[in-house]
Structures are given as C-alpha cells and as structure tokens.
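For reference, the chain that follows is the form predicted on its own, supplied as structure tokens.
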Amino acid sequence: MEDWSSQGLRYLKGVGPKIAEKLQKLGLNTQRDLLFHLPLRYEDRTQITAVGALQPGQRAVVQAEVLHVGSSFRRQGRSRKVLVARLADHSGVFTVRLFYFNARQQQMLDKGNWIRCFGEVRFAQGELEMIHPEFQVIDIEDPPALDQNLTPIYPTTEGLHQQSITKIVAQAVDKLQSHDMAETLPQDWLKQHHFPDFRSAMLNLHRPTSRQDTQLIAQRTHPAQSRFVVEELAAHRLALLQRRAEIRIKKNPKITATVQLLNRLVSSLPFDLTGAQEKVVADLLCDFDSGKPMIRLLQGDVGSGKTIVAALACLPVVESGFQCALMAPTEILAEQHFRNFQQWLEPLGVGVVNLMGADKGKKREKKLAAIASAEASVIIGTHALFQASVEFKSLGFIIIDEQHRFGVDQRLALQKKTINAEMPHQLIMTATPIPRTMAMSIYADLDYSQIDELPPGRKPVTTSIVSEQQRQSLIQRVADSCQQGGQAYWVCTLIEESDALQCEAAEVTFESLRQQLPGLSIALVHGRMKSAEKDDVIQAFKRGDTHILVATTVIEVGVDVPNASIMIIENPERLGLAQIHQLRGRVGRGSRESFCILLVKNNLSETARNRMDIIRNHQDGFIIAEKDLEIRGAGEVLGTRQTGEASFKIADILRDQKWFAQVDELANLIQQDQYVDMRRQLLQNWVGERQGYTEVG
C-alpha cells in the first residue's frame, strides 16, 4: 500500500491524544485501519418522514418546530436532569427527550426553533418519541440538503460517538480516491473469479455512490462484499492454520493420572451423564494421553451440561500436579461457575478460588498468595487471571468459556502464564450454535466436540411473539405469575453507539414497572453498575427476594434461577437468534412451566418476522442456526451482522458459508512461496494486531 496508509491517526482532523486512545480501543492505529473498519450497517437518511407517519420501532429524519422545551428530575441512585422536548410539523406531535446534555444542545432546543433530528422512534407514556436523538438547527426557508445515498454506520466504542467516527474513517477514504492503491490479491485470481479490485472494492463500501450499490449493498449481494467476505476468512484461515502447526510441536503439561478423582465425582453426582458428556470426557482424557498440546472446541447447546464436564476434566489435570484456570466473560458467568466447582470439587479435597477484577487489598492478596503456593488447584474468574500480578505455580489446563467473547490476545496472555515455556491444554467452550461442518472449517486450529443431546428433566419453554400494544395485558400477567411464587427476566435491548443508551432503556422499563406494580419487588441489573451491586441483586433475585428483574443482555450467560419461569424480551429482532436463545435458556430449568415473551413493534419486516417464528417453533440451538442461514442474507435489508463472532470485520460464518470452497482454493494459493509478502499483508489487513494467532509460546 502507499505510504500515506500506514501513517498514524494523528495526521488526521480531529484525532487528539484522547480520540487516539479510544480509536486503538478499536484496533485503530493507522489509516489503512480505517480502511478496513467497514461499516456494520446502513441507513436510509434520503428523505423526511412526517411525524404523523411515525411508527415505533423505525429510525427516521423528522423536521419539526420546538413547542415547548423543559426539564425533569427523576431519581436513579442520585437526582438527575433529564430535557425533554415537544416537537411538531403539519402532521403530528412528538418528544424528544436527553438524559445526558450540554447547555449548547438545550439552546438548540429552544422554542421556536426548527430540527432536524434522525433517530429511532418509540412508544412511552402514550405517545411516540426520540431518546437522544442526532439533531441540528435548520432554517426550514433553506433546509440542508438530504443525503444522496445510504449512511454507513461504523463500529465504535464508549465515548467515541457516531459521527466522529464517520468524519475520521472518511479521511482516508478521501485519500483513497484520490490515491491508486496496490492490489492485496492475486489478479489472476481476481479476474477468474470476476471480483472487484482492492480500491474500487473498497470505496463502493464506505461510499455507495449508485442506488443500484446501495441496493446491492443492503442485500449483500454486492461484489465487493463477496471479495472482501473471501479475503477476510482465506485470512483468518491462514493464521489459524499456521497457529495450529505452532501448537502441535510445542512442550506440554504430562497428564498420568489414575482419573481415581474423577471416578468420584461421577459417582457422587444426583444426576446421570448423558451419552454425549461421556463421549466428550473420553475425548479429553485422549487428548491429555495424546503426548500433544490439547487444543479442542466443545460445542453444547444452552443447558446441555458442559459445566461438569469442564470440572471432570479438572481433576486428571490436578491429580497429575497441575493447576487449572477457567475464564469467563463475566463477573455474573464466572461466580455461578465458582459456586458449581466448590460444590462438586472442594468435598473431593480440591481448592477452588475465583478471582475477580473487584477483588481489592487483602482479599485479593490472599487469593494470589493460594494461586502462586497451588494451594488453589482450580481457579475460576475473568479477564482478571492473565494480569501480571497473578503468578500460577503449575498451570496446565485451560478452560475458555463463551470462546467469542475474548480477543485472542486475551487467551495468549493465559497461555503464556505457564512454567517452562509449555503450552498448557485448552478447552474451549460455546453454547453459540454453528453447524458441525462450518464448526471445523472456520475453527481450523481446533479439535472439534459436541455435547448434541440435552440431560433428562430440562423442561421446554413456550415461546411467544406478542405486540407492544399488549404491554399492559403482558404486565399484568407476570404480575399474576409474580403473585403465585414465579419470578420473571425482563430484557431491555437498544443498540447503540454505547452502552449508555441500552442502560437507560432498562432505567426507564425498570421505573415503568415499578409505577405500575407497586406490590412487587423489582430490580434491575445492568453493565455499568459496579461488579459488587450487580452480584448483590443477582443473588437477592436467586434467593426469590425479588419478584422481576430487569436488566440488559448482561444476564444472557451465568444467571441460574430455577424459579424463574417468564423471560421477556424487548425488541428481539435487534440480537441475533442464537443470543435470543441463549437469553430463553434461563428459564424452563425449575418445575414451573415456563415461557419466552418476545416483544416487538408492530412493523416488523417480514425477514425479522421470520426469525422470530424460528425461535418460537424451535428449542434446538443447532436447528435454530441452520434455520436462521435459510433465510437470512439478501432478504435482510439494512440488518445488522449477527452477535458473536466480533472478530470479524465482514464476514458471517452462518451466511457466508456459501464461499468457503473459494475461501480454501484463496488460502491455500496464499500458501505458495512466491506470495509470502501478499500473505503477511493479507494477515495484517484482516487480523492486525490479533497477529496473535500466530504467536503461541
């Protein structure tokens, strides 16, 4: 590439020391970076929607004159302000409302004034209205022009907003066009397969130019998505693939053990293993005999029973010498872990301790002083265990549980916490669905297992689609359930540029409900609130003090409640199916008959539509995948990527399986020695600084 793609950020308009720091949060260091930060998704900003028109549930550019502006307080663990609005056209009356503003946007808002405001709209309190909505002053003599084409909308993160990122990515998009640009791939290969070169490519994404693109674009059927889509995964294959010949010559932890402990705890269990838990605890147990590093992905469907067989193959492990560390993504996922690993381990004589990032002064001390003496054989926690200060004795077995949500560089931190420069084993877990066949190939670097049947006694739920004009009649019968002993999950979802948004969404269900069921115990629990009050409200709803608990997608893994029989579920088409069904899996694990609400807004498209009757028609996690690939792709117009392979930039394993034998015919060209510097480029393009994957001692 040219020279002015691999210059740092600093170059650029707008990018201080403080953006900087948030742009590397991203992977950002270089305008080639920008590059290939691709947008997640579009939108349609061509035209004013009048407000009458308005439907909850659409995002929309309104033009509206100010009729009244003011401010509230509302109590949420201190006073806060919130602005709210009265806006109006020819057609009708809407509110906007901020929770969070400076004195130059309460100007902006004053009476009299005319907006234009793009945002999502909802139903609250009887009326439709916008929370913290992207407004302008406009003179609506001369209004600003619309925009021509659809708005690409680019990953961030907290505190870097929308709009900034769009101006800093669309620097180096200037640059590319004005720039020509060395092409990344083979362009014999190009031309055979009829895709697009690397510039051309690369500004019909960031910058859609014809309504038959942006057409295209919005049904990923465009050219440069396919080429980029194959690029991406030939990549992420050539690291995992190099990863794995790395792995297999590397020292390892010597498992001998009699399995004379593990024996014991099967024997003490109140429940049988299934056939496919016996299968999977004998492929381990080959894998530790193996004289290899075990490096294996073990695949189960939410309830299916993973957890003890992470804890059986524990005990090979500690009976040999060594040390275990499990890693959760969540403080709430890795406590529910610790508590099931004492109550199955420690009467075998086996020391468990969590470590967790809130673990402060002597407590923590303590903790660290039984990891480094393996006083603590098995060692549950977060992202806390790969910090300096955490020094294991003899870690030899590594369990990664939910794989996806760590970054690469993440799980090489652990590994390289070993003594003598071993590779210890590593179990990976998920409950994400993906299909056996794509399971192997996007996992190239993994042995592969699968717990396929679910233990006796799991209950299935009955799932529903129920419409947001039946609010009322839905919050009544959970009071009823509430009433008779049940206790019910309240999901808020709203996508947004930061975690903020989707906090408040549940700050204002939270404060609804509470209005309205004044005679129930309500709670709510969510991502910024501080590790020791989300456990403290986790445990007071497990001990059945309180009736319902709201939260964000915060309680979608670790959360155990068998008394819990309603899980509702606002706005379920903004996550995809298998994070729907993971959130449906904490309930139906009691004796209650239990239920899956999915609450939607009247105007689903009929793609949306679609994949909510898979989840109500299906229980299987696998066939809920398979299902979702049926229909998704060029009838998901302007839909975002599905939750949980954010290691991706493009690419999607279930929709994009169509290209994988193109994907291993790119991969093994790449292979060849004469493309040994378009293959270095191809891997920093695509993985960057997870460069990781290759990097395993």
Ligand code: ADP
The other form holds:
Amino acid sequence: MEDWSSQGLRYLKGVGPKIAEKLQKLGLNTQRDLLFHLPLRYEDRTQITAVGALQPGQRAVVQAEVLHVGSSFRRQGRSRKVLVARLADHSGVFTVRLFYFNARQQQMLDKGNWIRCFGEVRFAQGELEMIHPEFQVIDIEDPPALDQNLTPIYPTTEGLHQQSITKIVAQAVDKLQSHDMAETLPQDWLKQHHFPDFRSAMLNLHRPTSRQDTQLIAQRTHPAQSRFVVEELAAHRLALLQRRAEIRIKKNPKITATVQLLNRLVSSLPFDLTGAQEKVVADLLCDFDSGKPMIRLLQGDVGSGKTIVAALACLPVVESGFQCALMAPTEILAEQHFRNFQQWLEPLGVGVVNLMGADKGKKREKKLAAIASAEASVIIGTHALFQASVEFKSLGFIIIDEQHRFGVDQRLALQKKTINAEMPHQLIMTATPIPRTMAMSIYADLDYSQIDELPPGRKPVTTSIVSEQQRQSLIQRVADSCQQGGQAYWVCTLIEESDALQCEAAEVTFESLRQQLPGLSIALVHGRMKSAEKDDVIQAFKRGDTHILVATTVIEVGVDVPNASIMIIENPERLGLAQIHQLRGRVGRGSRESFCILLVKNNLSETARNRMDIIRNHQDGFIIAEKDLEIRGAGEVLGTRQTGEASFKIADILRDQKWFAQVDELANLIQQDQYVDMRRQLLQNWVGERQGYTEVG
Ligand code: ADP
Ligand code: MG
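Output the form predicted in complex with adenosine-5'-diphosphate next; the form predicted on its own has already been displayed.
To see the whole picture, the full complex is given below, headed by that same chain.
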C-alpha cells in the first residue's frame, strides 16, 4: 500500500540533492521517517526576556537596540576578526559576539537597529553576552509575532541547520495533520493501555500546544511519549529476537579453548588480573569450548579493565587459526587499543593491524592485503572495519568496545558482514551500567558477564562543584598543578545537536586559556580535526608534552592517560550522569591524587543541583545510574533524552525500565502471525531498513 508517507523527500520544499544527502545521513529517506525524527527537546520562544533579567546559562529571546558595533582581531592560528556589538533595552546592556560573520550579518547589527535575538546567555569578563545568537532586525513599533508554541529542537547533522531541519520535518507533520495514516499498533492493545492513537501522539510531540501537554512532556510522563517508548523498545526487541534466532542456527568457526598464548600474556603483564577479570576470561573460554556461537555482553564500570580481557580472549581464536576484529567508537580509542594490543600481542608473534577511515591509497591497500591474508591476526579500527571493501581472510571473533556508542543497528550491520559465511563469535563490551534483568530484556539476544571490581589501588576521584564566578581561581589552581608536573583535561560540552558548536566552544576556551597561561603548553582536540591531527595531539598529551588538553566530549570514552589527574567539565548539567561518570573515568588512573571539577552556571535548578551532587558523592556507575533515574523521574529537563543512547529515538533504557512489562507483552503479541505486516512496518519505522534485515522472517 503506497501512501504519502512512503514518498521520498525530494518533493519537499528546501530539499535539494545536497540536503537530501544530509537527511539520508540521519537515516531520513521517506516522509514517514521525518515523523519518527522526534524532537530532542523544546525551546520556549513564546516570550521576551528583559535584558536586565537575563541569567547566565539561560536560553532566551531578547529585543534590544544596537548601541555600538566594532570588530577586532583575535589570535587563533591565523588571526581572525571578531564582531562585537553592544545592545541594550530599557533594563540593561549585553554583548553579542560573532567569531564568523558575513557582510549581511554585519549590516544587520548596524548601530541604531533593533534586533530580536535568541541564544544562550553567558557571563564573561564581568558582562553578559551571547555568542552566535540567532537574530533578526525588527521594527520595534511593530515587532513580528512571537511563537505561539514551544519550539521543537530536532537532532541534526553537520551542515544542516536547525531551522532547515525544522522546516522540513514540519512539512511531514503538516501532512499528518491533514491526511490520515494507518495505525502502527493493534487497536485493542492501545485501548487496553490507554495509549493515544498514532496520529494524535505524533502531533502532540512535534507540536505540543496546551500547557498541560507541555508540562507532561517536560516531565516525560505524556502518554504520547510512553506509547512511543514502548513501541520503540518492542521494535528493537523484535529485531534482536529475530536476529538471535537466525544466528543460533548459523555455523560458527570452531575455536579450541587453548590457553598457551593466553597464559604467556597473563604472565607478562605488570599486574595480576582481578578476580572479576579471571572469571570473565573463564566465561569466554567456556563459550569457545561449548561449540556454540558466543554472543556475550561484557559490562564493567569505567576503568575496570575490559581491554586486557578482550586481548586475552583473542588468543585462543588466533591459536585456532582465525582472525579477530575489534571495533571502537572513536578513532582516538581505536588508536589507543591498537598501541596496547601491539604491545601485548606482538611479542607473542601475533600480527596486529589498525584500519581507520582516514587510511587512503597505498597505505590502505597494504593494510587490506594484510587483512585478506593471514598476516594480520588482530584487526583494530572504527566502524570503517566493516565496509564492503574490507575482506577478512578468516574472521572468527568480533569485539565491539563501548557498545552504547553504537546503535543496535550498527551491531547488526556488522553481523551481516559475514551473513553467508560462518558467523563469527562476538563479545560486546560496555561501561553503561545495566542491571542484569534489564540487560536481559534489552539485549535479548546476548549472554551476560560482568566485571564488578576495580583493579586494586585506585584512588577515588575527589569531585567538586565550582561556579562560573570562580573560573579565574580554578584556572590558577590548574596552572599550579601543571607546574608541579600534573596534567589536566578541560572538557567543553554543548548540547549534542550540534557538533560544530561544541567544537567552537572548545576553540574559544582553548584560546582564552592560552592567553591566560602563556607559560603552559595547551592543546586542543575536537571531532572536526583530521584523525592524524587528533592522534598527534593525544600522543603528545600521553607523552606528557602537553599540560592541558582542551577537548570536546570526543575524549569521553576509553582514553587512558594515567598522569592526567584533573578534569574540568564545563556545563556538566547538560550531560547525562552516565556520560559525566564516563568522562570522569579519564582521571584517577595513576598515582596522583585526582580531581574532577564540575564548572556550573550560577542559576542551576534544584534538580540539576541534585544531579551534580550525585556525581560528587558517588563513584559507582550503578549507583549513579539508579539515583539519576530516581531524580529524573521527577523530571525537569524538557524532553531531553540521554545522549549516550544514540540508537534510540525516544526510549532510554535506564529511565524507561518501568515499561518493560508492556514492552514484553507488545513484542509477544506482534510476533503472532496475524501481525506480520505490522511487525515489518514497526521494524522499518524504528530500527530502520538500512541493514535490510526487516525482510527476514
Ligand atoms: P575499561 O574497562 O574502562 O576499558 P581499561 O581496559 O582501559 O578500562 O583499563 C584501565 C586501566 O587499568 C588500564 O591502564 C589498564 O592497563 C589497567 N588495568 C587493567 N586491569 C588491571 C589489573 N588487573 N590491575 C591493574 N591495572 C589494570
Ligand atoms: Mg575501555
């Protein structure tokens, strides 16, 4: 049945070939996909805030007159001009700063013009400012109407502006408003649980109108949200079950649980394995011995030592004549694993190769040749490992590190790599704390092991909350520690929807730290740098050549520099607690006393304050996750979902535990034969058809 929602996006206004490509990158191919592209959060642009009432950290609409405008140079690699405008209304004055600007923007900020702008308020050098706000020139006698409703903020990608994606999604939502669309779930089931129908649920989330709706959405208790949470989790569950059934009947490489190389590596290590690590190694050997496919989830808190377990697990595989592939979510982490594995495995005569997206030409060909022959036994890389052009000689074992950074769909795509040959054994590692019952429900296709003990001698990280006003003394404190041989991470965060803005925030901080601390060596790393550049910066930091590493959340996972003992996190209130916990796991790895400083805005809400207190008072990832859940149950953040769970559009496996019973029930119901079409549609809507496994079963 063809309907409007299965049409492509080219017919929509504002979608040319270039934009279509960006949309595709977001997994958006049909108008139906646009509907399922749900807002990350909402912004309130329904009222104007007086300049005098602005608070740092707030995102607000203001109307003000340009008093003065000028541009000045700032030093940054090559020097660049900054546009600085002073604006005022009857109640106060603030500054607008543009680091990149064109002639038109300069003209708009002409002296005497009235401007309406929307952006985040910051407090810098004793003044309020907005950096790169959205702005327009207005007629103050006759200002344009304000928004009536909350503004949805959608996930987007580089090169696709929030305004553009909003306009594009709006066209699909308009159509939904005027046409009907088939219900995606059994009507009786919906009625029984008092869930709203598809159409009104969608409209509610894209365009909340009533105060009551917006309040419920803010608390995440709106029935429209609950409905889609259950629907999405059930869809994932079905995809996994389908996959598990398929995998269980596949042939697997025969791996003998030989321990010769394994024992040699264990005895060459400078430390003893913890009891928990030994137990997991035993689980893995048992899997190999059983002759059945290994599909095992390994959970262990940050720093619990998962990497060495992965390296050990590779050895029986190599001894049995098969290759191992290790996939990491970032190039930085892949590079680090590569160096570790080289150090551990090459003395045993095991060839290790890394393959990055950035490897091109001869270099890439050489590596591909090594992978296609027996020369490389262990291959490490990012998801670039599983491109069509990569041919393994005899892939027997796949390890996925920090699985929470990959979508379920990516994991499945990877299994598909060998769908017609034998199915490699799989070990999936994560630091996300998942209670066992939840793991079984969400990772229905996996067995489960846990490292529940940290290596001995770890010192707790002293965590403190410091307000923006104390920035100067904080900088001094970091400088003092660096002068005594210490090293620090300075992490800049921004809301995840824009990688570009996050990089810019890091650049700004980098620049100002460099100016204030000319005696120290300061480096910058962010997601938009070339991978070779990133690697150079990280290696210099590892060698101790750099005192302070200013970074975006690209360093969130895995990076291991024991000498670094201070971590500053700017705007931590914007991150999920699990993510802060991950970041903090970068320090407290060496012999120095370690500190994590949460640099917060002054006007933190009570809930945000409570969340920061949890991080300050607890070191255990499980406890942090549970407490976060308790607090977020009260819910204050407008529709924000945990950024770590990149694979879900609306669900959050921690927060949404309360729905597991309904998820089970729905998944079982839809597995019945009469719902085969509904099942197919559900998988397509939520899990995506990119991997093409919706046609199976
Ligand atoms: P994660 O589980 O977060 O991936 P890693 O594997 O990066 O943790 O390990 C963190 C650090 O602990 C590394 O420097 C690693 O060499 C070290 N390590 C791992 N196991 C042990 C152990 N049993 N005793 C001491 N140090 C260990
Ligand atoms: Mg790790």
